[in-house]
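One chain comes next, on its own, written as structure tokens: the form predicted on its own.
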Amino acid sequence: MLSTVKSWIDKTKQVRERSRLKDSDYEFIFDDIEEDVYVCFDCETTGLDRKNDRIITLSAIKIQNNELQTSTSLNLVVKQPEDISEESILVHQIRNVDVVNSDFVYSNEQEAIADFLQFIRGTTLVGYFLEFDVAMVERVLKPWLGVGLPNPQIDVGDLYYDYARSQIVRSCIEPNIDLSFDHILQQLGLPNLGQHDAYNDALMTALIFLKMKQI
């Protein structure tokens, strides 16, 4: 009964979202979700302000039938209308000159997100603190198309929390579980390839997801 109600709510929500779509060329974002096909993605941004900061790079890697499709990964670099702040450069080591010297640079975020939407059609999205990356994409998407990302979403931090919590003997005290990226990698026996690089972060997130699926 509950699953039936949830399914009805989900369908009603999707119909409502479809009606808000401003451009019929992008109806494909509401395609049916393929079974066992996921996209792990990560953004490097000019800061943490979800309303005013911008996407600099975005990388996405597809997982199909538990296999990483690294040969067809998506790596987007976006031209910046303003100088990247020193604080941001200290985090991800990306300067304006690095953006300009990239092999291919999108002239604006909308062009980049258009290709991202094609890449993720019919897939479930996976990320680490995924809410932030989704918010940065939707900052571009909502004013442009009038809708958010309709794809189902999985956060590996939530998966790891549930797993770690299940390993702790039940008590009246809520367990204090370290959800830092490096700690999760260490606990799962996975390599740290170097954080704050969109491709590396997407790849490590994909490895965490596959390991959690095995567990």
The other form holds:
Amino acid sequence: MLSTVKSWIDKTKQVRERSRLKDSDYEFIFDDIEEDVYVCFDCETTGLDRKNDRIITLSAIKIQNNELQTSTSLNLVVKQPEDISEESILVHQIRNVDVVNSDFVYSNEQEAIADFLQFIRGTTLVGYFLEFDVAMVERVLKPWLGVGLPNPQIDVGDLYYDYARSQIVRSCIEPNIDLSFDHILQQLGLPNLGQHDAYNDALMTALIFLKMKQI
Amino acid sequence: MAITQQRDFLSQIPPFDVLDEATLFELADSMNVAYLPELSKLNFEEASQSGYLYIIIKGKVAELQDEAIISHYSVRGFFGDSEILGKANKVSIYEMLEETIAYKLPAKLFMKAFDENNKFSRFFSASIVDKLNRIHRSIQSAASTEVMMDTVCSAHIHQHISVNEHATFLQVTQKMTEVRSDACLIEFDDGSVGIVTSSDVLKFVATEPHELLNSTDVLRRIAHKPVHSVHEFDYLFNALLKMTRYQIDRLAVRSDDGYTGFLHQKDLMSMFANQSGLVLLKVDQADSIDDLIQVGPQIDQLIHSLNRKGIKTHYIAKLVNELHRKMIYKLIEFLLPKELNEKVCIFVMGSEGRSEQVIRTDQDNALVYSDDVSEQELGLLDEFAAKFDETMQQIGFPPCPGNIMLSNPEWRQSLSDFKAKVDQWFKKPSDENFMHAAILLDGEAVYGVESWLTEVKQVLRKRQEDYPVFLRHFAIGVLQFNTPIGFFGGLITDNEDKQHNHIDIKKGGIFPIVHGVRCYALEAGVEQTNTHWRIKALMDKGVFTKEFGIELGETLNYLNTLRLESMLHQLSEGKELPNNKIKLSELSHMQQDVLKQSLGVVDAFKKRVTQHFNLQEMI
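Any chance you could show the form predicted in complex with its partner chain after that form predicted on its own?
Full complex below, order starting with the chain above.
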């Protein structure tokens, strides 16, 4: 009963969203979702301000049949109107020169997101603190097409939280679960592939996702 | 930015490291990542799962044929190549022993690299000696350079000068001044060589009448013989060992065609600005038991770092045993009353005698004393023996489980008693006596009157000739343990081991080679104790062909390396007395592959021993 109501609400919401779409060329973003096809993605940004910061790089990897399709991964680099601030360089180690040297650089975020939309067509999105990455994409998407990302979303942080909770014997004290990326990798016995860049993070997030799916 | 890591990963896995950049990148960029849950299986008969080379990022995989494990693969190992190359005569199923993450490389691209690159394709059809050399080379090139392991010719070599024995002393000093050398070789008419050094010149000027400077028959009298020399392609540590062993400051350097110059200790020492050279000197300079206790852990560290650098275990063993002997020598010097120096011969036996013990796991030693010691001296010897036993353990030599130690009166006897004891071994042969004979045969004197050990061994050799049947019974020990390799070439793990993971590499591979070579050496009258030197001597005598000798030596080296690595691993896990087991799951596929081939060599050697010593009807 509850699920019927939920799916009805979802449906209504989607119809409403679809009616807001500004460009009919992008109808495909509302395509039906395929089963067992996921896209894991991660952005590196100029900062943590969802309103004013911008995407520098975005990596997305498709997951199908327990396999990460790294050979066809999407790796976007966006040209920056301003120089990248020093603090953010320290986090993700992308220097201005790296952006200039990348094989292909999108001159603005909108073109990059257009390719991303093609890539995630009909898939479920997966990420770590996915809400932030989605917000960064929607910051571009909403003014441009008038809609948010309609794809279903799975946050591995939530999956891990539920898993970790289930491992703990019930008590009246709320457990303190460490949701840091490295801790999760360590707890799940997954290899840390080093260097935090969008691609590696997406790859490791995808591994966490596959492992959580097994458990 | 993104896939660099994938490219790096692949470029570090032999043989992919030989590919040119463009091909390597093409291969790396085409890889997907497969997540394979624990206990899931890959069946190469199913089209959807075959057609890829799997390279493991994390996890452990077993290869099964007819439900028997024939191989293990772990991190950086890859599988699927024999299927892709059509070399597999049977289809394998791969089972994930642990959750596994692996790159999947499409067969088409793998084949392309295989067809285009000779070096790459040769990897998949190489012989055991090739593979071993490549393992050593690849580790060696990856590691930083270790001076110890440089060759002699990389050091500063002083110019070679020599004169005929009929030259005058004055001519020698002029020649030395001319090229600023402090030594000169003297060539004798009978083909031998002597040496005159600057200290001889000083001594001559101070003590001899000066008119002799122009005499032509002085050199014959003054020159020192023999000249200690080192080959220009020998390792520097061997040069240093020779200098400390003979307490000399210089060595003549020779090439295949003759002498080429001199190597000085001060030039050598300036290159050893690292710990390995220092340990050597530390043992030399130790002047208390406490000093010796401190050296032990430093030797262990040295073993660690030399092994990491891919130095062949044979050389590590040689260096370490030299150090151990020096430690024991020093210890005896500290403990033995001076008046007994000329009345004893102390020797080490077994693996120490063969210079094959790397990690200190055991001690076998004995003491022979002169037949005319007094009651009081006997008392001193008893005291010494007890103290020696105690301090040996303090400086890190665990006691011998069979109590073959000089603290045991059985192994501390007068020369004639000891000889009679050896005689008894032949009169009352038993497994224990055979073992004692084998251990004694590997003995090397450390302290005192060395010739007594030779005398005792002589009894052994003589008796062996008197009782020809002895050698046959002695040799049967080679067949005592089964080689852990199956009829179809798979590795057989220990029976009692439920995880199918452990192999006793000493029983399964090292012991048969060591003992078999010992039998051949006894038969052929080879005096060397080290197995590698025995093999070399047997090759020189034509008992072994060159190919067979080299193969046997390299195989022994490899098995010893696996044992050493396993022991180091056990030590690092806090185990005090490591055992001889190796864990298959900790070996890469390449290592297992070579292990299988090595055990094949062991099996072939056993067959040879069986035939040679006529053991068929005794089994």
